[in-house]
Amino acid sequence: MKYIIAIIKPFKLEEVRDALGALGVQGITVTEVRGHGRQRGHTEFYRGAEYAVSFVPKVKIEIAVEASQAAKVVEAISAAAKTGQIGDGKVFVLPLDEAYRVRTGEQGVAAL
């Protein structure tokens, strides 16, 4: 089993899940988060003052898979988050050891 996790920009949230949902991925954890990559966030414009942003919003999504489906799942997510734009994110495969279904008791794969 593998567990991705994929920061990508918030806008391409729906995009990225219904890549997902075409693969058959069941289950994925949405979280809100900030930081910044190399361009160490942006400056901006309101109201005629500029300000510095030194975290960009951006989302972080955790999907676990077997290991025979993860290069799939990294290809849909980055065709569908890519804009072409610095700062369009990562995507970090991690082996997974085990997983366990809270409710049924199931372990492994059948927990997934």
Contents of the next structure:
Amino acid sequence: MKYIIAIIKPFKLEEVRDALGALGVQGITVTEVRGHGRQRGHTEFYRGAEYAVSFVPKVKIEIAVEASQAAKVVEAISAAAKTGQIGDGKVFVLPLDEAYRVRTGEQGVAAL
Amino acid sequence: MKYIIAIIKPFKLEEVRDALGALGVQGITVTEVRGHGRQRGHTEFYRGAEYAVSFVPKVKIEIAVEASQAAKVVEAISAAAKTGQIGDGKVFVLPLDEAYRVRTGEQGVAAL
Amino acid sequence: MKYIIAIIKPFKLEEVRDALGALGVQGITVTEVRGHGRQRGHTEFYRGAEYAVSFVPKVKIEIAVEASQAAKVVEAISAAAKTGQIGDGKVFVLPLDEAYRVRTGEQGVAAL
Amino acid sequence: MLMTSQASAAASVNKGDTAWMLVATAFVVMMTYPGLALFYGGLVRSKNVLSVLMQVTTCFCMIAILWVLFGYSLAFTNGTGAMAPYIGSFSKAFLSGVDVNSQAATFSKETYLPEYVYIIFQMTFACITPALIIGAFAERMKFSAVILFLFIWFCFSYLPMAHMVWWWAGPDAYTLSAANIANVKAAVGDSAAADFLAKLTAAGTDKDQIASVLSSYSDAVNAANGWLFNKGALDFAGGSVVHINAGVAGLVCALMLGKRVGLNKEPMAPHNLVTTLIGTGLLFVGWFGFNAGSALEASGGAAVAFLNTILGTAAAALAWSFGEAVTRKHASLLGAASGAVAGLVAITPACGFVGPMGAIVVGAAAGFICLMAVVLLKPMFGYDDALDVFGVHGIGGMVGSLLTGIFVSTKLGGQGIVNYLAVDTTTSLADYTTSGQLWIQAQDVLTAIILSGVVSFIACLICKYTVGLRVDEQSEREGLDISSHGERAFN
Amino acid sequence: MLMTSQASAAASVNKGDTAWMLVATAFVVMMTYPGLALFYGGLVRSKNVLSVLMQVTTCFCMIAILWVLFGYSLAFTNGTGAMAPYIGSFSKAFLSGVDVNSQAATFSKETYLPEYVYIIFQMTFACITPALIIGAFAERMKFSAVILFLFIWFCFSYLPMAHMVWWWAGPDAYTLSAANIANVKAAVGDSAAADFLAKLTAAGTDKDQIASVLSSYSDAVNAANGWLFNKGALDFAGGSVVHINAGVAGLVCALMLGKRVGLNKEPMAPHNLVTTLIGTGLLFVGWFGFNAGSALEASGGAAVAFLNTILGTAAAALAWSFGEAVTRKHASLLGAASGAVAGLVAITPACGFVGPMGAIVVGAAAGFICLMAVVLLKPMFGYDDALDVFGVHGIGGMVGSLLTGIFVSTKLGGQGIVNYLAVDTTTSLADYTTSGQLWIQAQDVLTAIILSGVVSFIACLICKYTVGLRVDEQSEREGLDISSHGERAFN
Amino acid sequence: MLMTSQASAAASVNKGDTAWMLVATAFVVMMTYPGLALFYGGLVRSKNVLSVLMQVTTCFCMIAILWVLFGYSLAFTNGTGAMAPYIGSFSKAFLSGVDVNSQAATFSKETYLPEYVYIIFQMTFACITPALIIGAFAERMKFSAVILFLFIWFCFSYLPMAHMVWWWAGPDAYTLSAANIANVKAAVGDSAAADFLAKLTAAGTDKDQIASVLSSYSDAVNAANGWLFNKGALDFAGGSVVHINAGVAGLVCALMLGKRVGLNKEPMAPHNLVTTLIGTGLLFVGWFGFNAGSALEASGGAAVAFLNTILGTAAAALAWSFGEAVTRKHASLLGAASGAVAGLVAITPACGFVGPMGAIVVGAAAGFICLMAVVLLKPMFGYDDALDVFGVHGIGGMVGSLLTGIFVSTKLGGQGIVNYLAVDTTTSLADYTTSGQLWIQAQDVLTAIILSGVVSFIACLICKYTVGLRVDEQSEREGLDISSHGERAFN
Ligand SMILES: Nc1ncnc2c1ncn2[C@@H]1O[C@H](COP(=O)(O)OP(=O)(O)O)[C@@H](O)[C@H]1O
Ligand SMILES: Nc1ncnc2c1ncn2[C@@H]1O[C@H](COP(=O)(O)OP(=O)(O)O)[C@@H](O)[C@H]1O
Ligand SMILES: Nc1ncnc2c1ncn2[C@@H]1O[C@H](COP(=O)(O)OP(=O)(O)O)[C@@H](O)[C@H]1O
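Right, the form predicted alone is done; let's see the coordinates for the form predicted in complex with another copy of the chain.
Once more the chain from above appears, this time first in line as the rest of the complex follows.
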């Protein structure tokens, strides 16, 4: 099994979720994060103080999938999240040893 | 070592923490997340606009443990987080290569 | 490739980012989390109710790096995040199978 | 207050009074909305904040309408027969007979307000009182049950209490003379008026006979006054009518509803104390309208009520903070805010009667006692009065009502007691004794406790067996904002 | 209102009136700032909240300055020549000639306010009206375009509307007598004044001739009144001048700007409904100054306007909630708040004219109709009126303006219509018919729609071809707070 | 103001004045609470917001109590001996001798307020001034040190300043006549009063002798006036007493405490600018009570102060925004809000003295100069005045105080200067020169700077060596909400 972590632009979340839904992937966990990368932040000014804010709001998506599905999921995310502009984000694939569903106690692929 | 990621219902956090405490697991990192799965969200209505909100508030717990402890930890979380109703959540176990404690520079199992 | 997860004290974020910048690491994803460990929380009191709050605000940093760079990155984070006092945090290194850049479709190390 | 559409020639409306009372009314609106809504809203968990705001909003709107339909009439007109001391009549239902020239009496002879001013001022009291109860059953009661409960409670607990404590014929009604015929008629009816005047003429210059006529006339006027008003109960701006009344209702609701799911297991800390602070501030400011407005005139009397309101509040906030600092090592903002509200509550019945130093004592006492009530009583009896309506309003109201009976004494710097039931209302009551007045105050307090307790209990039962009292556990966990109102506060 | 620096001897200023109007002015300031700013601010997404607050702030400040430079003069002085019924003159530009002793007429004979009081009271109306429009183009308009648009719209839509509906010579101007010479001169000019007085003297005791002189004098006075005022249009506190005017401007802006990026694709739920509730509450409280202040006196008339404001609001909030409960199963807080504002809008033109029961009907109607407008009209025509300025203020204003024509009738409990254009302004108009008055109200409504529509359209075009209307997509996505103002609300 | 329990027969209290002053008082309460608390609260980091709110709350409560214990008496009674021009006496400590019939003088002859009204109005000034200082030492000072510092500063800097600038005998005191004996006695004492009256009688009709008696009588009355009042310093509502006084205290505290941990390293952006906006709005509205209330009457004079307050604020907000737009490319909301407060501060001493156009100039100047002070001064001298108390209140107060001396001139549209120290207080001062008045204003400013500087320095030292000034670094990092008050704002 694989654990896929994707960092995307916030306003692309709904499209990505729909794309994953189309693939039959239902389980997703979403976190609001801030990202630092090539995309530049902005400058903020509060009375006397000026701050260069280098972090940009992003959304992190986590999805545990069967290893065989991983490529398709990565592709679906990439396609849906793409605007072609800097800051579109990353998709990371990590190995996943085991998965459990709390409610039923199911294990492995059945738990996803 | 293993890196355990669990997604649970927010009101179960205290019980899960107590269960882990009982096992001697002290180190936990907690994030507020939103989840999408079998558990359905709800519909919100703001004047003219109606939104189907498909994400449900969840809590994500991350715990790095000795590989040998992993099973016990998973079990403790599962037991404590269980309500038997849809949306109880998942536990994922990932391989963990290395761990460091910043304060002391300790490494590996000693750092957990 | 490696996926590095570090839990640090919030006010150390800027210093850690600078340290990583100095190493040439640009891509970082940051999440606000709450941690439970040796560092004790505090007690809060709201009218009749007293709560022992055992979670402390922390910042989680995630960085995907080339395997060869991992050690340097861990060291840089450790050095920058250290205050020497309890609660300084942890650095975890996980294996990373694959990485993609959404905008360009680049893959592997090139995508980091 | 006596209302008379045909005020006597001598009656005059001062635009300064009218200006002040218009503003006082707006201030009391601000207390409820947004003041109280925010004070309560900040104290619940974020998933329930809109439900609290919505309950306050709906309560305010519903009561405002009911007030003009029949509420004002039942509270502030003469009742009929044996019920007269307890409730008014429907004679001004739909505000019939009231127009822009109608006048309402104040506490001063020949000083009137436009009746519409008095109607709106009292309306705001009627609106805030039921809204106070919402804090007790917050986070778990069905919205339909909230509406039904508040409707019943308003009709059967608020209106009678207001009538019993505040309704009287007004000072000019006590002047038996042909020139004052309009007021006399309004007070005792047309035929009795003619009768009394005839007797007075017949009495000629015989002092004893005159005294006897005047005394039987006073009795006739008093017959339709509120029961507790006639007893001499002192409640300047609503210690028993508003706060004890609401506080006891809150306690009964908390007991009938049971505890919130997860209480003492999950953290239930206030979701936003800044919101609560905004509410506290607006309550404080609005309360000047509530308390100093209850003087019904722009006068030195209003100013002393205002001053006492500041002092009572300040002393209570400091007392609560001090209590916390001693027992918990920290003085918290929530503590100071709670103390401020406790002080405002306690000074409410007292503000026009006590002196500044008395106000400081009343406030300090309320601060300490309410802190103890909140910290000790709730765990001891195990009820879940979510936002401490009983602990702050119920207990605070009792402290204030009883201490009013003590600190009204001119020996303690108080303003003394005016005998409103006499022909000459400028004299202060000769036979004041602290113990006597305390007993009168206690009767006032007990009446509120019993009436509100019984009405609340029955109203809860009615809700339980009709629309149901509580939402189901799943809805409570999800939060009432989404489950009952389909929206979230923060996005 | 007639302004006369040299008020006649009989004229008197009552400090009670002054006190009330000072407070009413402060209340209307509070409606805009922070009331409206918060009401709107809570409804946008968190990345745009500061931009809304900043637009309201800048609008308020700019208009306040423009008001003393020329706005007040153009709205509230006699104009010249054929334009007189439509716009005033620059005679009081820079408030020249006004000092602390200058007086402004009210609706009652020989009752005046310090002119500075009238200036600040009307200033607050001028400030809030353009600010209302901000809700329509929120989240996407360039800051420079906002400023330019509001500047143009204020000059060419607000000022003429205020003049046409509210400007008249004041009651004392209609008294043709030597004793009242100052007012007569102010109304018709020095030489005409002498002329009319001479004719009156010449008429001797001949009733017909006197009547003819008085009638031609009235005509002369009326010649400089606002066009719609002379028609008898009823707009107590600004149904057409304020709400329809702003609502139509909002609609035009929404159409000209186009939809927000992501509309109907991304969730655009209000970022903080507690903020919106605070705004609603402060709008509600402030509106008492707006509506009851428009009586210009601390009187029973102000009190009935106050009462009607509460009742209209309450009825509308309940109606909207009821509508939602029926159609969506949930009554939401945002619904109740929207209903409350719709009720406030609709009762604005009506509050001094209708009776309490009429106010409840006006409010309930506004609650239902505005709910339908917001839910049905917007999707039907596909414009993106972000915060429903047209749906609530435009439609609500129309409902209120038209229903005022019906419920003003004394048969329906209304206050009846006073004939201000006659010598004796205490008489009510004999020839009132519902259909006749409705037609007058309709003309008032149509005038506002056409004037504001045309001015807004042209103003948008001017902005488009000078500073540009919209920010670029990237800035809109990032949020106007950062892209236009360089700051974030929450850190 | 002269207080006289036994006011002369001619003295009259107008209920319109009373109504206005009651409301003005409530408004000033609202400025502090919740206004200032929110303004400051939104600007700190979220971990310190409750500490700021708690400091403001406790400050308000403590000073309110101190005010009735001795504060009012020390500020607003005649002092004794050589100290008389600098501080009052304890003669009204515990408000002894004041009752609901006591009266306080205004600026108009024979026009009085109930003394309780004057006490509460001035109380609110005393409460807000120390609270302003809190912004300077926010986020790092020990709670116990805050309380101790504010206590000392209130006693030794606020009370003398208020006495020196505002205390005088009132206009009626200058009328030497048997009919006015009560006022004469109150002003110069019983025996001197008899003496002067005897001399006046002795003078008969000899004009020179009369003039000489009157002049020596005036001198006797003036002897107990405040030092700066006698000089003719103009401070309508508290430029030096309130703002410079507080601003300088803030600067001293910032210097004594040192910088916050992490300053210029970690981001310290305001945690919630919407909260700050709410505070700004409530400050703005409340300030009308502060400024227009300082007229002490509901009059055209109050209205012009009100108007000037709006204009000064608007001009300053626009000026600050414009300055930011030019230097930083963005006009920010925080900038506009800061400008608004700077304008409010600067117009405070000026509002009753300048004309509308003068107000715009004063506001615009304050907007620009305070922006520069905040952006340039702080980095230049390196002190950490966390919320710019010195930059906005100190500098803004100086700008306003000095410009008042210029724009009071009738040649610049100002109201001119009244000679209150003469028998006929309706005459304006003949010998006004801009440079002369500027020098008087400068003395006023310098007095505030020196007095507050010295007192603050000593008070800080006392705190340092008793309870300690700062919390430890760990507590500061954790945030004062938890470390000092045991609670968190947001859950
Ligand atoms: N090596 C990395 N490790 C973790 N997160 C990363 C890494 N590189 C980029 N990110 C995340 O992806 C986001 C987008 O990256 P950025 O470099 O701005 O754009 P792009 O991927 O289009 O070049 C960043 O804001 C950050 O959150
Ligand atoms: N494959 C997955 N990858 C990541 N998170 C998941 C996955 N499946 C479920 N989750 C998380 O677990 C939560 C519970 O899952 P859900 O399907 O609603 O209930 P259940 O586990 O009881 O069937 C989801 O809200 C989501 O946060
Ligand atoms: N085993 C673990 N798994 C996940 N997170 C951990 C673990 N141990 C510690 N942490 C995180 O690291 C933070 C610091 O740990 P703590 O034990 O308080 O201090 P220290 O590392 O200095 O001993 C914790 O608050 C928690 O967020």
